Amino acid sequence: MKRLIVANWKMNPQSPKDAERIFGGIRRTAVKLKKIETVICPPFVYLSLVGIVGNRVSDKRLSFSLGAQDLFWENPPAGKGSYTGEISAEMLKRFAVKYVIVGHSERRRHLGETNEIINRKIKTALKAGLRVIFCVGEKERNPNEDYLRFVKEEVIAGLKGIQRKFLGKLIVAYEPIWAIGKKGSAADAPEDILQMVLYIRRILLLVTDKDSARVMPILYGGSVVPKNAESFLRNAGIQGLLIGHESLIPKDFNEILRIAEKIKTK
């Protein structure tokens, strides 16, 4: 399996022109790489633009994919979508979206998304054939290890009742909330990430089968920059990265892509 490098643009940029510029800058590097899959997750309003620009590449073997930052928890039939402002899985698929981020801490914190809502979204996305990037992570790292119980609850509640046939389309993104949106120096340490990755795999054994718990991709996100990306990818036991701020800077994001490409996949 290819290593995943996911760009979460969040509520950026503010104009279509900038969106095309950023994506164009990333695409020129992404299409040359063979060992990684680059996933671009722009705001909904830019899905069409990014998809059109991406499709200008004639060689379909060159790998990058389109992702969405969220979706609604129901996928209603035509004419029954009475959910103002929401986006369905079926809409995303029509824009050739392959991945969707679910459960990002910013949506949990600012928009009140609960574990139950996230579980419904995951089920809807998987049933529609989308690959889910399921975000989990603690608010703070405290000495009494309450954060371990917090992450355990997120994983178990988020994956409750997921059918075994869908497990191959699940990806876990570990993003400690205290490390998101900071400078690279605030990122978690590779050795601590490795311990959390092993811990998450033990939790997965409670809600999935043994094989799925062992091979399910786990990404890290939180203050990833070119300076620390190689250490994470080599030493943290992860299968890729979920990147926010640096994904809006083509020069920096491309450097992370090149770093990921040169590291041998275990």
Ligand code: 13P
The other form holds:
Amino acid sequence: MKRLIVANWKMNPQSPKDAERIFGGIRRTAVKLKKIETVICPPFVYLSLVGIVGNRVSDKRLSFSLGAQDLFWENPPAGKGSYTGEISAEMLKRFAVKYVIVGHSERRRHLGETNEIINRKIKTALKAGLRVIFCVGEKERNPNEDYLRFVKEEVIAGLKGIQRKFLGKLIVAYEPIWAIGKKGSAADAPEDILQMVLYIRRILLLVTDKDSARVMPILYGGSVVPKNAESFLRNAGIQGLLIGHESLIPKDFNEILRIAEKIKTK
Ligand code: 13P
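Next, give the form predicted in complex with this ligand, keeping in mind that what was shown is the form predicted on its own.
Everything in the complex follows now, all chains and molecules, and the chain you saw is the first one.
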């Protein structure tokens, strides 16, 4: 399986010109790679722009895909879209979007997204044929191991009632909140991530099935920079990375892509 390197641009950049520049800068490197699938998740308003640029060159190796940062929890039939400000799974699909991030901690925190809302969004996205990058992660690594219970609850509630046939389209992203946005200075340690990955697989065993618990891709996100990317990919038992800040700097992001390409997949 290809490794996934996902760029979450969040609410950046502020101009379409910059979006096109960053996108072009990353795509040039990404399309040449054989072992990596690069996914760019821009803000909704740039999806058509980067989608069109992206489609200009056909990508036979499937090394490059488009993702969205969110979607609405229902995919209403035509003419029933009275949800001001929202974007449906159907709309995303028509813009060649393949992946969607659901449950990012910033949406949980600033937009009040609950485990129940996230569960509905995951179901809607999967039913529409999108691949879901489902984010979980604790606020702090407290010594009494409360954080393990917290992550367990997020995984169980988020995946409640997901039909078996959709499990192959699910990806879990472990993003400890305390490690996000620190530009490399506070990333988690590879050994600790490995423990969390194994822990998440144990929880997956409770809510999915043996095969899914074993092979479902798990990504790490939180202050990934070129300097620490190799050690995460080699030692943390992950199948890819979810990258915020560095995904807006083509030079750094491309370096991470090249590092990932060079490491053997197991
Ligand atoms: P940073 O890479 O900026 O820490 O952000 C991580 C993240 O939240 C990706 O979704």
